[in-house]
Structure formats: C-alpha cells, structure tokens
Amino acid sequence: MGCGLNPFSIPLMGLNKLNYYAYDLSKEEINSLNTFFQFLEEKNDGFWGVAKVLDAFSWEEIAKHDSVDLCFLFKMTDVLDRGRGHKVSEEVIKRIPAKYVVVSFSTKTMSGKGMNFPERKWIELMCTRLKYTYKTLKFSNEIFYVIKK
C-alpha cells in the first residue's frame, strides 16, 4: 500500500514465484506499474502482478481484499496520521488482510541528520496491546517493523 515506484525493484528480489498487488493514489504510477507487470509476466511464468488505485483511508475497501502473506507500508504512517496520533495507522494495520505487515520509518530528518529516537514506541505498544509480535530491522536511514498478526 502506498507503493509508489517500489515495485520496480521486484527483479532484484530473486523470487521465482510471486503474486504482487500494488496500491497507490497516483493513476500515472499505477499505469506504469501495470505496463511493467505485463513485461514481467511475459519474462517469468511464476510472476503475476496488478496495480490499482486505492485510498489507504478506505478501510472498508482494504478489508475486502484477498488475504496475502505480506503487506508493505513503507513510510506511510506519517501520511496516514498527519500528526494527530496513530489511530488511523493502527486501524489500517488491523484491517490489512495479511499475515505480516512491514512498516518502515525514516531514521533521518529532512536535513539528513539522524533522529534522536528513531524507534517508534507507539507501534511497539500497539503490537503488544493487539497481541501481535514484531521484529525490528535497523539500517542507516530506515527502520522496519516486521509485524506478525
């Protein structure tokens, strides 16, 4: 969700079989991704992909989707919450029909300086409260929470 152009990295994943759903608001990006997915399908019998426009605020629509193994929410929670708590992000994470949700956050400010507290305690507390487990992966410019629902 909120895929942007990240699906263009699929060939770098080294996966033999993959069904990939990509969602974003940009119709132009969605059209480009669908063209790219058609190309990948022609080159790899084990790949199937589709990109669609989806508003992450459409919780009912999110919950209707087929169950998947993994959903990426890269740098999406700030957009969802807009500085007003984390209830929207929590609702989206709860409604995503996936076994795992990977949520990422930048560890650097817009000026490139490292953040004093790159971990997001709210997501750790949310996982504990909802009885989800999580692992963190930390890199120099991004932190990932791999959440098992």
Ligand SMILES: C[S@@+](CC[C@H](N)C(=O)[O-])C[C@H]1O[C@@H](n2cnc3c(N)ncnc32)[C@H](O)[C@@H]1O
The other form holds:
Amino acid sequence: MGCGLNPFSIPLMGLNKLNYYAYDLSKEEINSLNTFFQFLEEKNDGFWGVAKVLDAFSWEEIAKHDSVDLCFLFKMTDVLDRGRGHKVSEEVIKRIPAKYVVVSFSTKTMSGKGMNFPERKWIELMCTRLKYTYKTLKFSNEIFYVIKK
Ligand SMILES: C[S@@+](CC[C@H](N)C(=O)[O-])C[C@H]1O[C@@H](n2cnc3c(N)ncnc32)[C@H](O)[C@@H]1O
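Write the structure block of the form predicted in complex with the named molecule for the protein whose form predicted alone appears above.
In what comes next, the whole complex appears, and the chain from above leads the way.
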C-alpha cells in the first residue's frame, strides 16, 4: 500500500512462490510496476503480480480486498495522518485484510541524522490496545513493526 518503487526489490526477497498486489496513487509508478511484473511472470512460474492505482484513504475498497498473508505499509503513516494524530493510520491498519501488517518509519531526521529514539510509541500502544502482537526490526535508516493481527 503506497508502494512507490519498492516492489522492484521483489527479486531480493528470495521467494519461490509469490502472489503480489501493489498499490499507489502514482499512475506512472503503477505502469512501470506492471511492466516489471510481466517480466517477472515470464521468468518465474511461481510469481504472479498486479499493480493498481488505489487511494489508501479508500477504506471500504481496502476492507473488501481479498485476504492476504502480509501487507507492507512502508513509510506511509505520515502520508495518512498528515500530522493530525494517528487515527487514520489505525483505521487503515484495522481494515487491511491481512494476517500481518508491516509498518515502517524512517529513522533519519529531516537533516539526515539518526534519531536517538526511533521507536514510535503510538503504534506500540495501539497494538496493545487492539490485542495485536508485534516485533520490531531496526536498520540504520528504517524501523519496521511486524504486526500480527
Ligand atoms: C514516502 S513514499 C513511500 C514509498 C514506499 N512505500 C517506500 O517505502 O519506498 C509514499 C508513497 O505513498 C504514495 N501515496 C501518497 N498518497 C497516497 C494515497 N493517498 N494512497 C496511496 N498512495 C499514496 C506516494 O505516491 C509514494 O509512493
């Protein structure tokens, strides 16, 4: 969701079998991804992928989506919340029909420096309140919350 060009890293995932839906608002990026997915399908029998324009604010459409194992919501909560609390991100995470949702945040400040406290307490509190479990994965420039719903 809000995938940008991230799906170009699919070959690095090392998976033999994968069905992948990619969504973003940018038509240009979606067109490039569909071309890439066709290439991957020709090269790998185990891969199927489709990219579509989808507004992450279309909550009803998201809730109606086929169930999936895992949804990536990488560096998207700021786009969704627009500095007004975290209710929008929470609604999206709740409605995504996935067993796991992986939410990531940049750990670099606007000036490019690393953050002293990269964790996002709000998402930890949200998980506790909704009885979701989570694990964190920290890298030099990004922190990932692997949330099990
Ligand atoms: C910060 S980038 C993150 C891209 C990618 N997830 C990554 O980690 O590299 C935010 C992305 O959200 C997309 N976007 C912005 N508003 C959106 C919306 N309402 N619905 C879906 N995607 C949106 C942008 O086109 C952009 O690709």
